[in-house]
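The chain below stands alone, shown as structure tokens; this is the form predicted on its own.
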Amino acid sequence: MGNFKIGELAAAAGVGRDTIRYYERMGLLREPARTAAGYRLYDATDLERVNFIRSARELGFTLEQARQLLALRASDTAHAQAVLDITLAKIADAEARLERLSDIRDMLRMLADECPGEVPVSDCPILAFLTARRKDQQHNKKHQAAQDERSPRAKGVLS
């Protein structure tokens, strides 16, 4: 297919026009040619590039990582190790997020198990936990800050 106007490119790639404009502003897409009337014109290379970015995003890569991957793909001298390094970092990030989500799930299950649904909300242990948790976190931060101020390291005694 030849040239696309922005709406046609967006529809073919399954994104909004604003996404195309954003990718242009971020330098992920080249500045397009324009018609005499000022309409942006894109080609199949642009469609392939948007599809590549979308594929990368669907796998959790950031736009910056997608930019790096695009640059590596276009390079005549880059090695696959650079792509692998980005991918391994993304895997480590995903594993950390999964662990955090698992912790959240476990906490929510514990709270749900402790909640007798038939009590008034004023006696709901989930709401009580959420209320107390923020207070505890704030108290712990203040307590830690006070301890840090009293430590010899904070006073410059130990360095």
Contents of the next structure:
There are 2 protein chains.
Amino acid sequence: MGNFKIGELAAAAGVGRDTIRYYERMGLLREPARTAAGYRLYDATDLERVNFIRSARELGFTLEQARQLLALRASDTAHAQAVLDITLAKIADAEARLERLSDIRDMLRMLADECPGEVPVSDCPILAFLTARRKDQQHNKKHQAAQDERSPRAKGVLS
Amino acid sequence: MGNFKIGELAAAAGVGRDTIRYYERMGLLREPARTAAGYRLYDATDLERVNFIRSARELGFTLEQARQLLALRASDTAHAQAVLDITLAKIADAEARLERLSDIRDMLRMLADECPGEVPVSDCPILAFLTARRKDQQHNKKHQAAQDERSPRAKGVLS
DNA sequence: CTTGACCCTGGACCATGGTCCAACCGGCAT
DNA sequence: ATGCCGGTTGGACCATGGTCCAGGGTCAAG
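Starting from the form predicted on its own, produce the coordinates for the form predicted together with the DNA.
The complete assembly is shown below, putting the previous chain first.
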């Protein structure tokens, strides 16, 4: 049955060869069969697996979550609730990001609206804001981080 | 006039000592004066600068953009338009992210709504979707990336 | 037989914004 | 003089998801 080499798998899935090897290293793909020369040999189920991972990535799942989803899919005792839980966490995460980001956008928009380009920088309200804004530091602690820079120490937020 | 050492500056700005040294290495802070023993000596303008950078970060600006904004602020020939341009680019970037992310959230929410937890994973519509969805790959090329994983090769989007 | 396209491995490197480390020195109190 | 806190340096390391490279081996075509 149609075995293919890594380049073929990669092309079929629309990723680079290195990505395939990376997924293997990360434990997302099984260690494939090899030819006598050591070439990796894949089959349709591997392609399907890579496709699954790519789909998950496109929906914002991390590789780690993709790994969990694959494990759940392979389980015959798990029920859909586990998948739903991961998905709900991802939704909550997306919503938190959306809120933070739209707050930032609103703030930037306000500042941009106030800024008449044709003045010297010394009269720029955006710079003035950046320069002055340090009092509201304390009470703004709820939205302290910027954008999507989830701090390395912000663990557990998603999954 | 009140000079302070790195730990004092860091505490006053609410960051770590290493962050101050990092900003210095990145060219965001000037190389400070030193005591005979080599200790860095800062003054109020340095604190103000760190505060500016932190404010910019909180609004989603990168350190590189913060550097640009500081340069503009220091210029006596630049006009506010340059600052506005950076800000408008940031807004556009935020809006693009918001759209992608809310599309993803909607998709996830749809899937979650369809999923009755109490079935075996083999009947999970979320997994089914992830498994099947590879045909729409081609025409979905407009929103190909996930979430905030701006690909390393996506340069020029912001700034 | 040679060329070119493919494959192998292990490891370095990219961006981002820091954080932490060892190994050392300075300065003050007890 | 001993402890302790804080300063110095250069460099490694964190997460994330790959990407690229050198220095080989393999395989089919011409």
